[in-house]
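Below you'll find only one chain, the form predicted on its own, shown as structure tokens.
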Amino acid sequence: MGGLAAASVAAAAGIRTLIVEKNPVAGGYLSSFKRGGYLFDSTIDCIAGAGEGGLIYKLLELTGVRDKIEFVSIEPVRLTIFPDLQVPVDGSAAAYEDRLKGLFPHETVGIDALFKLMERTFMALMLTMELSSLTGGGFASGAASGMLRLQNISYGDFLRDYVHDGRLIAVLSDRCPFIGLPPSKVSALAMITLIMSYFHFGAYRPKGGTQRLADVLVDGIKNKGGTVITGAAAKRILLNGTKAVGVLLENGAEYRSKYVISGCDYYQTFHGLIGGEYGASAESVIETVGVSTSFFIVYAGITRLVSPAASSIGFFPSYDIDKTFAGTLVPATDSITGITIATVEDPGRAPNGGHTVVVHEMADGEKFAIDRQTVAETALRKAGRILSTGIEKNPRIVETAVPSTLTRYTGNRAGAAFGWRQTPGYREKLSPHGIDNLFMAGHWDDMGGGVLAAAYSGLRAANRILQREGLPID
């Protein structure tokens, strides 16, 4: 998404733009695939920013392809299930806040204060990101001291400043698996950004699968004169001293360019495609910051399913999310589980009234070594209990993905789902690489993980180039 966003902006501005993609289609984690008439999204649950006024909507407008894709709105955004409590996450922040006050009336004052601060923080962050995208400055340039503080404390500590009921803290931490860290270890700013982005920009899925978004963006880039080469892996980023001057492909083709944007893994960029002192530096940064968790994923085509209450479900076996996280990087009967049933809003993804059920659990990409079949059966049995139906008894199609699968298709080190580990202060550890005219775009930049953050990263990379070229920035 980072590379597609950058190319969309650059091509629309009249810059001669080339995308080089190793896979048969562009998109990375936006990919979808079909099995036996069932259409599955490989990794994405839902996307923020696809509604009118959102960044992804604007990118599609910018390249003249907005009418080529349809999005379906997700409501509720999520259904969070605990042992004795189910909490729908409303698409409206006000509605969700009222829901929480109804469930936890003794925390009303704290909930009010918490949501007011998250709203102020998010608006300040959006302004900072827009200014960063327009000026080419760093992520935190011009940021208020309060926002910097939230960047450097844990989400758990932030919540405890306002609310005290352990069950409420757990409910408010239900999106931590979207970043792959427990409340005690994830940056408060990262979590606030993720939570509020869905309230402000909505939760959507492209009708017909997330690959549709990538394909339509590619069409838009071509419409604006850009070139897209697929099935051709990059072998080397070419340097002249400390300046990026082009790219050499595995097939021997060489392209010279004034600027290079890397949308792939940080380690792959600096160790694999550049090497030398930059490779050694990449090793150091990886060791210092760390990479995010990965996922074990089961894709099941179901012939019959009792109508679920939501298409995005998060299951937590305990209110002690930190404790559960500590043992959940190996899928088990009592681990945190996510379930996506995209056919609830988009029934055309399955034949004959069936459903696609995607079960995903966090996994340690460095250490994952479990029999796929055994874990898939465990995951399906657990999903059947969560959904109160025996889906494991009637799946027609079952595929699995492990961290190494994610690495094979995307190059992400250890199958990292979100790029860097977004711990407090992680951005401060990302030192400049020192290569002129080379930019990063995607979740290995400093904007964070997720589709919308990657799109903002691509926007910033492209706008830095526009600024250097003296071109107007919209």
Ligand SMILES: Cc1cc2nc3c(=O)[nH]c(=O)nc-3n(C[C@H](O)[C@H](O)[C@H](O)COP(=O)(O)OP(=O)(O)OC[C@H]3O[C@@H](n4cnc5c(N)ncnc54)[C@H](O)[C@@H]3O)c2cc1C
The other form holds:
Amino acid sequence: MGGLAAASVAAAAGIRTLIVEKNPVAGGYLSSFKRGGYLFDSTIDCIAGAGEGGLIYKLLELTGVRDKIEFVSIEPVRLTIFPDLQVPVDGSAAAYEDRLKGLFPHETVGIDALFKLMERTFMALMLTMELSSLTGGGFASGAASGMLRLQNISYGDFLRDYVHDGRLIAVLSDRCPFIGLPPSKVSALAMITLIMSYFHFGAYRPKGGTQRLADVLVDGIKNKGGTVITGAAAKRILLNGTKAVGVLLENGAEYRSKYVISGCDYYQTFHGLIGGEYGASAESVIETVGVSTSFFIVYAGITRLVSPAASSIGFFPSYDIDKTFAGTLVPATDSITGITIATVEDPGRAPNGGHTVVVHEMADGEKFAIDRQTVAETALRKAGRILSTGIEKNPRIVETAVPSTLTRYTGNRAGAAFGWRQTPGYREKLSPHGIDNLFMAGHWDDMGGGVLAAAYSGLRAANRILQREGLPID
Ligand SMILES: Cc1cc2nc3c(=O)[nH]c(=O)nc-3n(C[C@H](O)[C@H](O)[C@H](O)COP(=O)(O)OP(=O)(O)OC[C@H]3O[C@@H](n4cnc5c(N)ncnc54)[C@H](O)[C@@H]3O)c2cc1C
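Given the form predicted on its own above, I would also like to look at the protein as it appears in the form predicted in complex with this ligand.
Then the entire complex follows, led off by the chain already shown.
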């Protein structure tokens, strides 16, 4: 998404743009695949920013392909399930806030104050992201002091300033698995961004699979005069002193360019594609900041399923989310689980009224060494229990992905799902790389993880180039 967003903006501004992508198709984590008539999204549950006014929508408009893709809106955004409580996350913040007040009336005052602050923070954050994209400035340099404070404290500490009921704190932490860190370890700002982005920009899935988004953006980039070469891995980023001057591909082809944007993994960019002193300092950044959690994923095609209550489900075995997280990086009977049933809103993805059930289990990408079949069976049995239907008894198609599958496909180190480990203060530890005319685009930049943040990072990378070329930015 980072590379595609950057190329969309650059090509639309009339800059000669070339994308080189190692896979047969562009998209990285946006990939979808088909098995036995069932269409699965490889990784993503839902995307923010695809509705009118959102950045993804604008990129599609900019490249003239907005009408080539349809998005289905997800409502509720998520159904959060605890053993004795189910809480749908409404699409509107006001409706969700009312729902929480109804469930936890003794916390009404705190919930009010919490949502007010999250709203204010999100508005300030969007301004910072827009400003940073337009001016090309670093994220932290444009951030207001209140926002910086939230960047530097944990989400758990932030919540406890407003609410006290442990069950409510757990409910409000239901999207922590999206970032892969428990409330005590994840930056408050990262969580506020994630939660509020869906309220503001909606939660969507491209009809026909996430790969559609990548495919139509590729069409749009080509429409604007860009060139996209697939099945061609970059081997080196060419430098002249401290200036990036082009790319050498694995197949020997060499492209000289005035600017280079890397949408690849951070370590691969600085260690693999550049090397030398840059490689050494990349190692130390990785060591200091750390990479995000990975996932073990099971893809099942189901012939029948008693109407699922939602297409996006999060299951928590207990209200002590921190404790559950501690043991959860090995998928187990009682680990935290995410389930996506995209066929609820997009039935065309499965034949004969069937469903696609994708089970996401957080996994430690550095240490994962588990028998796939056993874990897949455990995960499916658990999903069957959560959905109150024995789906494990009649799955037609079962595929699995482990962290190394994610690395193999995208190059993301240790199957990192969201780039950096978004702990309090992580942004301050990301130092400028010092190479002229080289920009990062994607979740290894400082905009955060997820599809929308990767798109913002790509927008900023392209705008930095437009600025240097004296071209208008809008
Ligand atoms: C299981 C899972 C669930 C997720 N769920 C969500 C979700 O619901 N919502 C959300 O917003 N985000 C979600 N994310 C996170 C989101 O997918 C990512 O943060 C985002 O897509 C990253 O985009 P990117 O452009 O930075 O990188 P990537 O998608 O990793 O793209 C990098 C691209 O670079 C290419 N590449 C790498 N090396 C080379 C090379 N040497 N030469 C040429 N090309 C190369 C790769 O093939 C790939 O196409 C999820 C991630 C995972 C793994």
